[in-house]
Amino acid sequence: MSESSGNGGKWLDAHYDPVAGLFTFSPCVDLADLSGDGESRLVVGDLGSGSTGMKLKVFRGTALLSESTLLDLPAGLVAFFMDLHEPRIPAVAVASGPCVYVYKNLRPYFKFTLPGLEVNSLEQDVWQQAREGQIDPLTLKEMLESIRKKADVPLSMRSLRFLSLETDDMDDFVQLHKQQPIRRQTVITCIGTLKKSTADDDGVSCLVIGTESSDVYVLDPEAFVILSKMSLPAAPTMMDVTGQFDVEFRITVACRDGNIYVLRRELDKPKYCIKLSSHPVGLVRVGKNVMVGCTDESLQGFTQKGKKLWRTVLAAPITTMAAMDLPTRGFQAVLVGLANCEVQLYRDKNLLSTIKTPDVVTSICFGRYGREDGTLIMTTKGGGLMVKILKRTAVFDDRDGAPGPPLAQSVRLNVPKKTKLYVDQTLRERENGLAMHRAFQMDLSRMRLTAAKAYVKALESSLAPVSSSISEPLKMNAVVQGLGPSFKLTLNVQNTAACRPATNLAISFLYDEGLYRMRNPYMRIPLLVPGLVYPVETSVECTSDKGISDIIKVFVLHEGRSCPLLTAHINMPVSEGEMLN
């Protein structure tokens, strides 16, 4: 077991083999505890190559536990408690095709099959008059394109079949399946897990089934019975199952028309829609909210109601996206899995880290397996299986590296609610708004023209600390150090020209000689040069013992004038070495 290189440290390599031949995706990936000896599995459902060798394969650690073959491609693999019998191990149930596969103790348990649709009658008359001969395999294909073409409810498998061969293979197929009743049959695209009556880790679970007919089942997990049927605009694709069945649910579904659609429970409809730019490519809920990948290379978080709260973009497309959960820490994320060989690791919208895998991976699966909580399995596009370990002193900064606004300002405000007196004003306003705005523009005049006039008078007489005079450009400020009644007077004088030096200087005091007694009221200033700061120094001895204080004005002079250059009032604090005698 190697330290993983490029991820930040945060994830050991516990296992990679490049030639494992696994190919599948996410929804065909699961962990469970499938011997009752707290050591978890890893179940897949093989594609093979995608006609032959279908397999449900068993892992456990590196090494391959049990395979079974399977008939169809699988759709989706869960696993899931289906009674409350002793010793508690879970069954594993792989939609395939129509039908459901339940196996338990690694055998084949039960097979479920979709209920058929319902046939086009108009179908029915025209097979009947060919099993009849009263129609040949010419006519039969001009009716049955008719009946497409008009027809409310779809053609059977068997007419599509025969519209789409060529005109010398016709008369065979008729012969060999006119005698057949007709049916249609739905496959089922998706499938997933809700717990019945409690929310337990070992709880039962119903099964929820997505069809190709736009149709969701949850089926009851004892009996195999259909419990609840809802509809769907399109057909789902991917989907998301939480709550319980027996109390609340909520199923987000993702469909074939680019939307995303929540059920709810005693609803055969949509509650909510979530309307996408573009067609989603991976569903995963995190908390009360919905993470949506896209084709646009494109992830976005929505509430519960479908409102937008953020939109990131990747740096490549996105090939699979998975929850991960850390209980023991309280930890909640999503894992992306993107076309540039890299997992993503994303809470909220924040980039937490990044993983470089050597293949582009198109499963991810997190969860305890073995006796490691904290582990990452991923599959490759070359059929390679990949095994990290989370650290336990691994520690995600919750950082937003990403352009645009900060975290904080998607954090939602608690507004109170509106009171009386606030409609009150609002009403106010809506019916003097003019005369409003009128007094407000008459007011704000006026202050400025006071403003403008306050600013006129101390440049006028240089009552501000900054010289306006554009020939002797100066700076002064003042700083006041000591506890009295003896005080240390500091002046930082400066020349702000840019290079034409200011002579002829001199500083004068103006305070109250029955308060305060200065050494040198009056001083020069030396030649000062374009922005050094000289400071000017001078003691201040209070002799009042009253605890009193006053201002001391001071003035820069010019020599031979009587206006000074600027000016600053000293707020002397109170002696407090008096009040200590």
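Predicted model, so just to flag it, every value in this text is computed and none were measured. Rigid core: the largest C-alpha set superposing within 1.5 Å between the two forms. Numbering follows the first chain given and starts at 1. Compared with the form predicted together with its partner chain:
A displacement of less than 2 angstroms separates the C-alpha positions of residue 205 between the two forms, with the rigid core held in common. Once both forms are fitted on their core, a CA shift of 2 Å or more is seen for residue 567 between the two forms. Fitting the two forms on the rigid core leaves the C-alpha of residue 38 displaced by under 2 angstroms between the two forms.
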Given for the second form:
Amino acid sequence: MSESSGNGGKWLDAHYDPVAGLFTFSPCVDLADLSGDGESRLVVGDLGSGSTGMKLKVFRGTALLSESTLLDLPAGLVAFFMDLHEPRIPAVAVASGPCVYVYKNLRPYFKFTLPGLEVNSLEQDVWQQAREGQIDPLTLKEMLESIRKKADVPLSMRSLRFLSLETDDMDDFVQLHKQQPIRRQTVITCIGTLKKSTADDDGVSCLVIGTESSDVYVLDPEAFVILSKMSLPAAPTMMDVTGQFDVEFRITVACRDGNIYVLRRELDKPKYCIKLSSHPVGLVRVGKNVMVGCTDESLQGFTQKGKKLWRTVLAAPITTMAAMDLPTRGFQAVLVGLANCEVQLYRDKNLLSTIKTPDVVTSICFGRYGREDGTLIMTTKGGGLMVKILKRTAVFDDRDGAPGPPLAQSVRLNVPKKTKLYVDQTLRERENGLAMHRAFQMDLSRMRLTAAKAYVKALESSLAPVSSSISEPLKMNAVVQGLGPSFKLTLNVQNTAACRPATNLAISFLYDEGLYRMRNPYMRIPLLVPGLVYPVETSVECTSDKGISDIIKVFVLHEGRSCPLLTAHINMPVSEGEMLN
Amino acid sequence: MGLLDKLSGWLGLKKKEVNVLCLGLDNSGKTTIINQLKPANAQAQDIVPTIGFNIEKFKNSSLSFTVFDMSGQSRYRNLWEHYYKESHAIIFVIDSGDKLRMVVAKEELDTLLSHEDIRGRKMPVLFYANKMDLRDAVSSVKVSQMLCLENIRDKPWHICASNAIRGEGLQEGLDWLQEQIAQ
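Next up, can you give the form predicted together with its partner chain of this protein, since the form predicted on its own came first?
In what comes next, the whole complex appears, and the chain from above leads the way.
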């Protein structure tokens, strides 16, 4: 079922055609009720192979309903209402090259061409001379080259094309083109829609066009005249439009200089600018915030005034982004297609769910398709078409997956009120701070002195279990095993010298003879090789049945010396065997 | 009163009352089917999308049906479960022409059959693979495959192809339902 396909149990796999032959990207996909019967169709501007096979395709359900050939590569596609006629059927606008082709009822209806740009006068003069035969193509080329280097106004397409030609082809080119006037044309980079005067879903919309010449045009939907022209510092690549043209609107544009600009009504220059650390690849507005996907594999959130809210790092580069808006449930999020064959759903910076796809997704469109409101349509790199439907029962819980301080940290502790005692103590500490500190320091010094004295005493009388004498550095630890009345006493003796073996050593025990009996209270230790641990074992028997225990002292002695090398005190355990008897 | 009721029941004078729940996605043709099953003089001319639900009553040779014609729109589908308890049979209508939303129909059916008021009961389920007149409609066998109907083992079920606008195939399903309820 759908759980196994990595949808997190939230999506139903309605349709997947891996060989649909649909090569497109998100700006060229839209959903619209093109027949007015309440069933939305999928309109796709298919890029084909990039040079041939550009088509406008319309899907209904799982089937291709119609396709018509496009003359040029589509840069964007939008469905919009251009008039108030009943039934309310939207038109489709396809932006390609310098033109916007408007289709009504899937038939070509109108073609809008962007106004031409200013032509370099020097260039015009040079071509004029060429037409009159005053200069040959080689001179023409030289002059155009010099114009290209110096002039503020760039050359026209024709001159640029001419400059790229081989010497043999120049003559023919000049003959062919010299009679036509020079025109400089820009191309459309992105297209959007803006409601004219009402916010209704089926209100008449204006087209908003971004061009390569760094301009943004707003077109009247009925007469197709330019209502407003705004200019940007760089060529726009993506845009998001909100508001109404007659009231107030906001056009958020991501530009090729890596910045995002916000245009407002009655301003022909950007109002705000968001400077990004890397280039934007996706721009989606969610509510009043703008979410931007960047080439550094990050997703960033900004307010509409350009204040940065958050930034989250993604697992892979972004391929495409789209908004997911479910007004019936009041749910808004953003879908991010990643290069590692995943589509992730983010609400603000929180990852809500992940959809695994069999191929890299190149375009995402979410909306009403057919009669289903929550439909997710994706096309893949290999030309596949995938349709998923959001389950009616799907719930996205907004857990904050981002690492940060845990929730418990922000819970206020119930700190009791300051008592009188506390206040008194604080006052005393404040007044007598110096004296208290001195008293503390004196006590600390005394304690250190006492500790040092005890240590020296232990060293002098070899009371410590470690001998640090240069001639016989030794270490010993003792283990008592058994429950009683007989215990096994194991003494692990180690020579810690670097290379000198220790000889002529013995072990002697000192104990209360009324309590314990020991098999051999005096033992000779063999030669101790440095580094090895020698276990010396003996057995102790407790003779008392009163349930008391005592300390057994162990001395390691050197033959011919009265002072022990080291001493260990063994706290014997209470003999349990005797007590049980 | 009790004695009189029983007596009339034995004599076949009083018809058995059956509550039937008519479910399915929006635009699958539930209201059209119920409309066709009503007597000819009571049929409505225009069918509009149902809001909430409608209650229709009609009589058969031996049974008296009370049909809860539920709205199939997704925002009203959570109303369905409130009527499971009182119903004796279910009619589930599928739009055979809507291949895309077959998964949604399957999802709703699975939710329905796993509901605690339905799960343990041996109530008959009648499927109408509706809109057979459409050009791109899939066959009733294909519909039963797509909905995995073979997995329903604890309930009697039956699927029949129908065209509710012309009333084709409806009576066959209703006869089966009547047979099942009579058992």
